[in-house]
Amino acid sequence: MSSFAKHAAVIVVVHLLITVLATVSTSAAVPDPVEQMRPVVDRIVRILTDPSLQGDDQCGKRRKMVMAAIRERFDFREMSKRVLGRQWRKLSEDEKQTFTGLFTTLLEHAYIGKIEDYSRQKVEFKGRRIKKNKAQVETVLVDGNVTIPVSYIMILKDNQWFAYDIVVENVSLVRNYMEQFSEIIRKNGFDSLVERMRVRIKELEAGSGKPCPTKTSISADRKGS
């Protein structure tokens, strides 16, 4: 082997070594999404099982505490962006903020209402899958011999993992709302969707006499606004 060939071989080996070390360093620097998600889930479970927070008369306080915990690890703006899809790019910043606020309030009723039904089950973390700045954290709700799979779809921002979708028994929360909202926008426009969301939130907050309303679907065929 000529001296040039040997020199070239050394350069290639050094380059490969640097690449491998850089990859290892980068992988080691990525935080574990399970370790960031687990404390929030544990905190929510503690709130839902706290004897002093049981009963309909404690519903408002209980949900406020749960929502505060959820906000620490959920990115509602990212969720809103994905729910609206291409429509999101057409909105002004004010419109984006308005929609995110309304959608967050709807989710407060939908997500909290759903997990209150599972407050007595055991939560088990089954693992995670990471690909670049995206991750999926797998959990199951265990109730005797019944297990309910729940996945948190997360995005890495500033070294922190934030959930932007929840998949319960293979049903995506984001996709569910995307289908509802896209139909309303297609038929009546974005402003109609916003107005319907406002009306639905008022109905939910009134509760029709129920302290903890949970149904949040918005029909595309709903008349009026």
The other form holds:
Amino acid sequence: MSSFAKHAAVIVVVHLLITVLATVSTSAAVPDPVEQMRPVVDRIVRILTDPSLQGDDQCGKRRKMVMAAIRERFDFREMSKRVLGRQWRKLSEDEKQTFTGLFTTLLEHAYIGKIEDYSRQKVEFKGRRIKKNKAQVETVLVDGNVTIPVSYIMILKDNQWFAYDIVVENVSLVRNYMEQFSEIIRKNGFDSLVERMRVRIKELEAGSGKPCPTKTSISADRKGS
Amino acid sequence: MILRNRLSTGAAALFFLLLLWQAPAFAGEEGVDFLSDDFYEYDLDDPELADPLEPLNRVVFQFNDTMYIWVLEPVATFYSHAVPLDLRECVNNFFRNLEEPVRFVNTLFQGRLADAGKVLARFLLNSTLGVYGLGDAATRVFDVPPVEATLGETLAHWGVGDGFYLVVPLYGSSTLRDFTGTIVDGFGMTPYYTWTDDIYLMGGVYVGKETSKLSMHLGEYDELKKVLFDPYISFRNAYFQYRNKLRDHPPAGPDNTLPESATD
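We have the form predicted on its own; now please give the form predicted in complex with the partner chain.
Up next: the whole complex, starting with the chain shown before.
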């Protein structure tokens, strides 16, 4: 076989492979982000409404379980990367890990209490939009006659969808923090931001005194999720 | 006297408008796509967040903050306990209905004819079947949801720039253009002020309603501030993001929910 024919054959095979792989990866059907998000939400609701996990003495355990569920479907590194924008690329791997850790802890302290507050409301899944490896899962929080639209922005990795942003009433959490952080970085540098995050986490851990607020009742009237 | 006041306020508004024609248009007002990485990349130093009055705005922000904690929040709490939810809704519907003619004119100026029809239909339905607009029959019975349209948006449509970000005492986030529009839109309501004595009472209730709409419980607001690194910047950013949503009018289509599965 001439070298030309050999090359041609190789090229043909490679092309075939690529086509096959491409069709396999697309026809292996992108998993449905809603179907992956829903069980996590359901699980969190179950934890929050589990009678054996009620009460302040169970609070620590309850939160640990909720956080574990959240970590399954949230990619905090992706989130951190976007929160820092251009700054992210300038960081060493160590710095990236430090920041991701701090930001995760911060969000944990900031919002896990909120989740408990909202556990009395209903979550309804409204739809999804998929664009290449990104997806937007739309839900609404229903509280009486008030509905709050909440979207999860997700990325596909190894057939699994992971959320990296939460958009409430069109306000992106990541973008909001990004703007606060970039101001600090611009004025005082990245190290100063890290320092402030550390201080803030300490304040949140110690200052509040009652990391687990008193919750009298969390009823299980949620449906539609 | 009243006429003179109105004229001078009108002149001031006109002056602001003229000023605004010179102002740079804000970038990034077109629809936002959260699925595009550009959304998380675009330069934060660009004039989108023109805030030359930042030092002054921060002072007003602090003032509003204090007012919120010491005045508005207690008022809102009192109001929500004193006035039953049904009545609060009626009052809100009533005032929303009075604003519909202003909204109608704005939709026309923005070339949103379908929305103009909706606003007109809402006004007619609610003024009659809704009993002077106390009920929202249009949404509940006829499935014509509320439409948003302000003069600020009309001006944006015609190329008037935002000017700059403005924190207005007791009012909150706005921009020079939008707040000017709010004042002028308010003039559209003046014919009603002579209508009836009851309007003062209802006005009072309405203020309570507006207050309670914004209200989180004191504890929640405090908690929120604890997890923010710069509440001023956070609120400013949230204002612009939220406004994008109010002004994102999907072209036609009965609702704006996401399609069940739109893959591309």
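Take the two forms, superpose them, and find the largest set of C-alpha atoms that agree within 1.5 Å; that set is the rigid core. None of these values were measured; they are calculated from a predicted model. Residue numbers count along the first chain shown, from 1.
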For Arg62, the CA shift between the two forms after fitting the core, in Å, is 2.5
